[in-house]
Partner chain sequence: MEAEGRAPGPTLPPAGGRGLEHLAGVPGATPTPLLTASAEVLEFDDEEDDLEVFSKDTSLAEANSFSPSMPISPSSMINQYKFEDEPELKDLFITVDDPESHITAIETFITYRVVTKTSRGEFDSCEYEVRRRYQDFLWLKSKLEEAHPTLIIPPLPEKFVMKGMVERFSDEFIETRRKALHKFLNRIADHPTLTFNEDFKIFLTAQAWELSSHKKQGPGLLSRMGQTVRAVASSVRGGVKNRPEMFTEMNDYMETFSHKINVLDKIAHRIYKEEREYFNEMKEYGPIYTLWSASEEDIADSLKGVASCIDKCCKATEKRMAGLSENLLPVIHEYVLYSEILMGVLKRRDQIQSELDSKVDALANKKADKDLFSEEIGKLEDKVECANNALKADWDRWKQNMQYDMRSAFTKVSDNNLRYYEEVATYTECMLHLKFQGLLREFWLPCSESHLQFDKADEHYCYI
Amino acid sequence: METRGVDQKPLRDAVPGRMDAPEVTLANSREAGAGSQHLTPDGPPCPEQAGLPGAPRPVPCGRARCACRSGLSACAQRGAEPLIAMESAEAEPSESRPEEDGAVPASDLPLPEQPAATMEDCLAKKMEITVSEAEKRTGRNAMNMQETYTAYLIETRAVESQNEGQCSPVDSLWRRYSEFELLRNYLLVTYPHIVVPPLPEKRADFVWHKLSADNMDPDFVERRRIGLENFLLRVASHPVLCQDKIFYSFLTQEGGWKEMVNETGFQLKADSRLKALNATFRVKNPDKRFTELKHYSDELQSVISHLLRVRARVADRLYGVYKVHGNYGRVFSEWSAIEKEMGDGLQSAGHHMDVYAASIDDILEEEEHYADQLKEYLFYAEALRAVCRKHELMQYDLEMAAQDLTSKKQQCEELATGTVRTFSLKGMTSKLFGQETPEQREAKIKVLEEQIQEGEEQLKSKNLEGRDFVKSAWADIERFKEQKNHDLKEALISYAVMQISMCKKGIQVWTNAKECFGKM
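Structure for this chain only, please, in the form predicted on its own.
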């Protein structure tokens, strides 16, 4: 499909599965300020591309409706292991090589294992999850004002008992859309390195003029019900998210679930938009791969938005063309009333035209389901940007910690030598009121040394945290890439097949009309 006016950039250029799987380094950069560190993509190709033994291969899930269709790629698991360059108190951020500055290979540093379920252990393989129906309700909101909302019935059933030939009972509970939003916000904060599946739109967008934009419209509520079920299946099929206790409680525990989520305190851990925006503009050494991924997500959102707008315009015109064919039916019916020999043929042809005009409603309703699949990846673009924003925040915190450590080292050196390298308020006060006593200097040096030691530990911790985040994030991005390629390919092929079927129906209608005319 060709999209004009948009500079597309494939995801393979922005993820490690298609790159030379760079080895990540947290290195010192003098240009970014003394002691600032950053992630630089500079290293060997991944084992999968190099043909090295031991590179794991993707494992298909095997579940027809499961979103978890592939395992983690070799380059995501092995190719992105970083080197952590730590700045010691004695080492100068000078021209020496990383090995001389205390660089430690990733293989020598402990890395917490990311808990991940195998494909067989995914919740979607153990539990059948459906959102079976939607119900319009009226109640009181937090402001004690009456409101109308839609509740959705979630039904779950254990799969093991069905395999053993037993009929397991169905557990069911009702959830509002706002509770789905609360669940996703919790997952976003708790798992910042994961591309969290999006929710369906709260209000209809990219609609053609005959489609209602009312969020209480039955057709829209039905499509949103399908989207919410797809969201639950995506989460239940994810190797990490499926193990979350809050998610499991969301499916099985109706009362007290909100209180359980709020007790986790995830709201306090959420990064503010202002802080994320500040990090975006102030980070000095952003990771090129995350920058490219962020750019790709913007382009993906733009491309899909244009595609949905084009589809809405085509739907508008197609609806008009089909409905105009209904005029053929009316005219043929009127004509048949004044003809004796040709009357039956004209009447039959008019009937075929009426059927043709009415068929567009079902056709466009089916099209909406394919449009909703595209909208899911429109919202996935924001999930990709959320991972990139989190990395920028961690990078910014790392740079600030390194800058603060360098500043303290400089202060300690100035106190020890009695020299001031740069113009400062401290230097002015020393000239005006005299130098500090040796005892005062020793006390300050001791405090600074303790702060330096604490800062080095903090910097080391941030280094390890950053490495863990990068490795986990790229593994999940690789998983998402496989899922995206599979889903969009299927959706576009199915859409093309539907268009072919629609054209064949049109040909059949006119073929029938031709036969009617031939019998006159």
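Condition change, the form predicted on its own to the form predicted in complex with its partner chain:
If you are looking for partners or other molecules, they are not here, because only the chain is given.
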């Protein structure tokens, strides 16, 4: 497994084609019900769910914790459109014109001999990963001040696919949230063309009144633990990311990991412009798909935020309705004391009202999982935007370089022919203060020619880089889209299922209560 840096080329296809299965699209997945391991209950269970020792609590299939959802699309077959940035800024991207500068259209690039990782190879299949515990710790921070933080226990175990009976040993180490952040930042810089899975929120957001916004609150810590595990599983099942050495070390090497990450020098490679969200770059010819995608990611972020806010308010109100029924219990009980015939009915009805009021706690706790699933995609929207932004920046750099090259060529031409086509200060001054000597001119031309050659080479490589980026980024985006559509559908289904379960509980309680009232 090698760390894939930005500079290495060519970038291989990000997503493996599923050579053995027909191309899976959502259109045919409904009929076939196949193609994805987790669209139907009949798919092979995740090791996490198999109830193996050390496995976490079983959760309903379809939740994001269930990994192995990579590689649904066969992007190798879908060629990404070649993006062509010509030397002159006015040229439009065209799909089939061959490059003049030597940049090869994407369709001509050799297909990768070996995909990055197939579904079978990805780390999640080979290794069981759980974040099994959370612990409060106190320690000293960088400024030697005492601080409290939570540490999370990561347990890993090799999956023995053949011998079910054997139990391989469990490795474990503790990590804190900041280390997860460091890992993610590293991945973001190292794989700018990948939609990197998000971390669970740093601070509790969109909470309804009962939930605490305190980072130390046990419920928050618990939900964060699940979110961190989900993050690791997502990375481990990503065809490209799972092969990263730093990631592997994160899971297996307790000491010296931080140093290892910093040694990669990824912070230096980080483009600060990526973080400057407000800066707009005048990109003349961005790939329209990325522009649309950025627009989509903004919409997604906005709509999910809105949804989460309203959901929190609805949850709050629902809580109120249920809890207020709890008041019946006591007053019925007191009233029943003075009644003869009505007493029993009242008393037992009151008990059922207490049951009803208490039932909302579990119901809403379950519903919180739905909110968490939505939140993941809220944060994914940001990751999506980051990839679009990277494309914009690359395109911007490309266009700047092309512009620069053009102006240099023009300068050269002017010097050579002696005509001044464009206004330049130099031209004016030379007209005013006398022309240069032919030797001077020759020297200038030579310098320019060197620069032009350099520039052309750079432009070529930038062009190639840009195209590779677009190709591999778009491949991952397609993979991401399938994942998103699948996950969101699953989330909606599980939400509906929770609704139905809530109704069934309600029906049971009120049937019992009605019976008691009937005895009054």
